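What follows is a single chain, given as structure tokens, in the form predicted on its own.
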Amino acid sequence: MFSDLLNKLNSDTTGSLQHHFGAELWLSVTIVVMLLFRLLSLDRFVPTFIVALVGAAAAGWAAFGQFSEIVAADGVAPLTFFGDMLRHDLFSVFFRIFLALFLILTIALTVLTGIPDNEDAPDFYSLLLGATIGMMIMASANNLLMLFLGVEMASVPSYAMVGFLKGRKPSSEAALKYVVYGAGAAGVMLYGISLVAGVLGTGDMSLMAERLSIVAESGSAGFGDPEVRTVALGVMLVMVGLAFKLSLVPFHFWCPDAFEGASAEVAGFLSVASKAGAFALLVRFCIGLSGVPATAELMTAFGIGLGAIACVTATFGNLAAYTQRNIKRLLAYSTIAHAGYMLMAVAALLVMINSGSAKALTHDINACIGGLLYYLAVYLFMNLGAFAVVALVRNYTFNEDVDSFKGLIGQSPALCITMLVCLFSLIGVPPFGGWVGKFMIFASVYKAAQLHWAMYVVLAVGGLNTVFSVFYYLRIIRAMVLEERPADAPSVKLPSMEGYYVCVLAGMVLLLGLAPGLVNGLTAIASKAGDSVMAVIGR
């Protein structure tokens, strides 16, 4: 019996590594190679960033191969691997490709800006790749233990990257705050996981709805039932950890300080990659609890609660950005606001799944998840583009205030136009990609509003916040275009390679809003990814 168990374990592990864990495995191998380069002093001959780029490209190629296999085998049920701990479906593959592409673009940005230096490069890129592995695991998690492991694998390297600018007091303070708050959130989340798994008798997220149904049917199926109340408490505690990663109010307090203390390159990475991994995990977690008739009312209330948090988060983020002079803090509050917009899609998803007519709403539910994924795809380019401009301007002016952007249109048109495209997309102005993504999310919220009146309030607050955001983004635009550059201000003359980089990012934001073929193709893929994650629990 013991030998059979070992053979099964060996077969499962080998098959998982060969067929489903390729992207993460390539990144893990790359980290080991970079550390060996450091140990053997081989980085004197081959720059570390080349090793990191090759590893990221190999991970992206492996993920794209998985995407091709899934598309070719359309209709095949999603698979589990590593003993049902992780899921392999179009949803997880979408995020592997997303994170690998973003990793390549981030490494390219660090090469152009010179952060990190040659001495620290192996450590920095090891942290960067390690955090990306954690985020990929978050997107694939099928078990509550993997949920925790993925969050921590993504978080711990992030703490170190925030404090990577050695000798800078703001950087050290930001890293310390991030570590302390992150450790507290992780402890709360782990306690919540123990409550949920203890009452339901499983950590498998694909079985949570079934077990919750048994618990609810054996009691009152309301908060008067102690078991349901315990599960509800556990879910809320898990949400504390996810809300911390997503910088949702009231767990947003780390974000502005961390972004201001970290380099613009690290802030850009955290603003996009951590959001992607956390939203993937949130969608899986929420779907795993949904679709049970006995608790449909409770889960609908949970969705409305997420909608309320989304409204508060978007409103606070936009209003708090008004008073910011440091552009990284301003973009941090912008990141908080956009997390609120994206959370609206998850709230709409929960309302539709638990409406009692989920099968009739299959297309709308898939479109809801697809809208969230499309918004994340656009967010990759527009937010990275904004932080890239901040990093490049910082290298010339040694300043990260809004005033350092004064008269930028006359000094570097490429940087100015890129920033304009990214800011207009962040606002949601047509025909930029951000408008398409925001429209898709608001359309899903409107569909959910037809099922529950509270979502009309969420929709109205989302529209008002779009208007609120115009004013603080216009401050940056006014400084770049309308104000004269001070005579004593350093000159910003962009080399051609840096100009090509920012133009590529701006071009992608435009294409994702203007090219119908690209929009329709990505929307179809995102919608199929939504269908795959719904198929995981057999809904």
Partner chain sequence: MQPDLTSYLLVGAVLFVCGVVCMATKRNGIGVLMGVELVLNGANVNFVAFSKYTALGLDGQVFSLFVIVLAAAEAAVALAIALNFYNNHLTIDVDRANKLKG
The other form holds:
Amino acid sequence: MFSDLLNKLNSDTTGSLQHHFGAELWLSVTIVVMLLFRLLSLDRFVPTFIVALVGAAAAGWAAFGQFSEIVAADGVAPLTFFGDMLRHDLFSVFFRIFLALFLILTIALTVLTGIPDNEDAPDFYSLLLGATIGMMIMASANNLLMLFLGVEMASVPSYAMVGFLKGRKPSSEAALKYVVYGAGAAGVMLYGISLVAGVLGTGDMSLMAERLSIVAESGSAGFGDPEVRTVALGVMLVMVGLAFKLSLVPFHFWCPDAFEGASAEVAGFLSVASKAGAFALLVRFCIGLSGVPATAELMTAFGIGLGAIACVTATFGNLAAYTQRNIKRLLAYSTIAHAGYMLMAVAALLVMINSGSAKALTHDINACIGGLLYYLAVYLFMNLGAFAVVALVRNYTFNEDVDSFKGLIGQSPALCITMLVCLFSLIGVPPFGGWVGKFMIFASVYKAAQLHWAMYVVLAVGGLNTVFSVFYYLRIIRAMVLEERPADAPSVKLPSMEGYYVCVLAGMVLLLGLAPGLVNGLTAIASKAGDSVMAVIGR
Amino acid sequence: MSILFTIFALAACLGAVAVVISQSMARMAFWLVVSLGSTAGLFFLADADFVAAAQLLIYVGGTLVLLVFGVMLTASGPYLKIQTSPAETVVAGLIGLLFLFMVFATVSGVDWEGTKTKMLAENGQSTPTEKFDDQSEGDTLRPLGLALLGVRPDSPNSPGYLLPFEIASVHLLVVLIGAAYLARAKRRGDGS
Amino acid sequence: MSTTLAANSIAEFLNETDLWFIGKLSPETALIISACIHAAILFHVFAVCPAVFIWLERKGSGRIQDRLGPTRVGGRFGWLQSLADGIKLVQKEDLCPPVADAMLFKSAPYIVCLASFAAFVVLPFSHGWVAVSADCGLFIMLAILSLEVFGIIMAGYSSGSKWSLFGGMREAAQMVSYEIPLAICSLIPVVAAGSLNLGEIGDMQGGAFWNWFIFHDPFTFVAFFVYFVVATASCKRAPFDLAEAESELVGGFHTEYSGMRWSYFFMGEYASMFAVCGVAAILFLGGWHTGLPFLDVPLAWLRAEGGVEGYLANVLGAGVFASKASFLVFVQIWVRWTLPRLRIDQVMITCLKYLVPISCFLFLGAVIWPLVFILVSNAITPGTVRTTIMEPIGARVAVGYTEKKQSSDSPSSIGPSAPAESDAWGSSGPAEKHSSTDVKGGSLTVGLSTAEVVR
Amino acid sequence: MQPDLTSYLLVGAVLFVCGVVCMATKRNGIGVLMGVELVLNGANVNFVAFSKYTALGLDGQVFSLFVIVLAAAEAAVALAIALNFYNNHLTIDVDRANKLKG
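For comparison with the form predicted on its own, kindly provide the form predicted in complex with the partner chain.
Below is the entire complex, every chain and molecule, led by the chain shown above.
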């Protein structure tokens, strides 16, 4: 047994680490290196952000290596590693690249805005990297334990990051609210996990549907069956935790407070990366539960329920954003609304998978997941762009109200144009990246609507919400472009580096909407990633 | 067995109820200790010696001591009291009871024996007695340790837990850094 | 097994005897009665042992300070001084300050006492003489001992006095911090033994004193002394007795206590002193083995044989064990009256900046030691030296597992009555598990056969 | 009460519900955290019971071990945040945390 143990350890570590776990490993190493640098006082010579950037870049490089490996093999069989704990497929690699890219951009932003000073930088970047590792694990989790571990790893450092400006009252208040609600949601989710795992006798997410169909065989395979009822209760409780991470109504209340209290950089990180990880996890969890006839009815109902939540979330987010004066709060409600849009894709996915004719719909299902991924990719640039502008303007005006943006066009055209591009993209106006993503999601919802009428309602609500959202985004635009800058307002003079940075973000948003090659390429990769994550069902 | 179980179960439940209804923070902490300690007793009865000891060592001896420190450090008066309006407590209690009833009604309907047999067949094990036999009950140390290293002699088809074991240490490191940052006072100047 | 006077045998006795007045007992009732008897025995032993240690403390401190110490009560050496103290304490009024949180104030001493005494449940006194032979006995022991801190915080907080609060906070910080090196240091012999079962660890060190784990390798040798320092601190003994610090804190967390409640704290303190010293005796000093080959070998044979002689051998073993542990307690007393007290920041720095890194280093060394040993011996005589020294870590894991498997394959080896409960309270103790011949032929579900592993 | 799976699950459910009620009714931030501990513990009771009585086997115990570890980590950060809040506001009352309103 001892040599068996050694062999297994050896094959697990040397075999899996480089090929499947490189990105996470690089980030872990970077955390330790940052600690060592502080211990040995090396951070006087090498600024910490350089270490963090190098680590993030190495993670991105490792993830890209995995990506090219998979693409070269073209349809390499998705596999599990580390004792079935994680799943290695194009889907998880996509999220690794996504998160690594986002990490690089966020670190660059924090360097430009200088939010962690030199003394606190190692702490801040350790938390940032630690949270990112958690999100990567969320994206590739194949076990309920990894689900919980990933959520915790992503959340707990986030709590600390929200309270990072520890001398400020709003910051500590936001952190307290976030941690209290977050811990509660995690606890409820864990209870749900215990029920699911207990009934199904395994923590393996890819086996859930199969197990459920075996358990339910004796009964009527619907809600009449106590086993199915127990699992449904557990899934509901798990959804509470995930809904909290996704800031879905009615578990959204932390989001505006946390975003307003946190610095804009952290808020940007939470609004993009945390959502991305949670969506990846939600997709994996939902797919793990579907795909067998026994659960079809249950999961279709679940999908429609998600659709209803998506409608309520999007509508609530957009309506509540109207009255906001603080721009971070406004963007928080916008984040809630966008989570609603993206959830529509998941709802459509569930309806399509469980409609019974899975084979015929393979293309549509892949396109559905692909649309979600595309939307997330665009969302990275447009939302980060918006938060970057907020952070940069804050550094000059010391104010985060919408009013502080008045007449920005005369002060710094680069910032103003970036903000315009990002906001128009967030609305979903045609030439920008947001439009493509939104179109893909709505197309999937339309496809799903042909299978179940309820999705027509979702589609209609989604369309209506796009119209709602125009107004509050326009308020910012009006303030920036049309209104006069008050005489006593501090001036915003942007140094060149910051200008380049925001221009890159705006440029990416534009390219993702305009460059056909890029759009097609990314779409193809995204739906291939959808294909790879669906492979669980194709057993 | 059943007497011990009843004692521990009652202590755990009553402790939990007392946590909810007591108004003083320190007493809440005390009842929490009672509840979690009795839970550890339940774990011993459920043949999970190692988990029970971990519960005592980490939860009761570590986390709760931390919480009590928090109570003391944030107390404004000699004994921190918290007022909860009775109406709110009653409403919350009723909803809680409703939920409890729902969970219990759902769970008690499940045919656990049948489920277990089916699942064991699915796991690739023939007899249910193979996993927990009476002689080795409570001696979960070796299989647990091996499971955390990724080897599962007790059930070959089950997953190994090497990755969570290792990655949790990274998590603990990060969390430690974060907690230390939040708790320490900001140093003035650059210290040179 | 039937003659060893441990929990299982009383349970069996009650089980099998047809009592004339109530007939045959049910297995469960028998188990509960025997458990109660054992709890009572344990409790009385450790209610007496603080009394002895308190007398020892007073006598020792008197001698060290060039005084006589107690001389009057109970004859020439003041034997009965502790008894007199106890009677005095019982008579005292049980005070509860009006500002105190009465419920917590009154229950805190019980928590301290309970935590210290409950730890003895897994502490073996001789071969197989243990209330619960748990596989992770050492871990359970440390876990239960760690509960003591909670009672102390409660006592400090609920007294409503700042002296108590300061004392309680200091004490809690100190105990929580010192738990870390304590746990790491006690893991070092565990690495050498490959088991957390205190009974097994004790059994492994028979034969001669060079088999004691303190002489196993240089790291365990150093670890013993580190462990002893840390154990002294975690029992809040001088020079780490900041919690009481009479000169600064009046009496620390127990300032407001009087009478029996006050004495509970002291019983708890002395009981936990004996507990950590007993762990030290088992982990490092050979437990119940005398360390003399001409005594140990026949004794081990007698124990294995059982019968009245085996029982007597076990009594002797318990005596050896108790005297080893008592000697360590005496050293703690000796140190108390010799060294000056540290300041609170010095106490914390000693722990966190020195003892924790040292114990981590020792642990690392103890883990690497066998590997280095193999490399060196392979370099000297390539191919001939097998991995015998790896047995502690690797093979014992496998052997222990196979052992369990085997015993579950043949349930007849354990007493027929109440098989489910026999292990929870069982005292059969581990057989001689670690000879490779025993386990040959044991079937492993995965991997190699045992014979191959042990080879 | 004979120890069987249902009675274990009942204990777990009681702990869970008490924790949720505690989270909902307590004003004190640390009180809410105690509620969280109860909830996590309820889940742990479930895991251990499942590990004894169902096919989950040893996995249940591994789950509960990780839960204990993660709960400790979470409590550390939560407490640091609560202390930080207290330093800024001189209270730990969650209801007083009302600066952030929209």
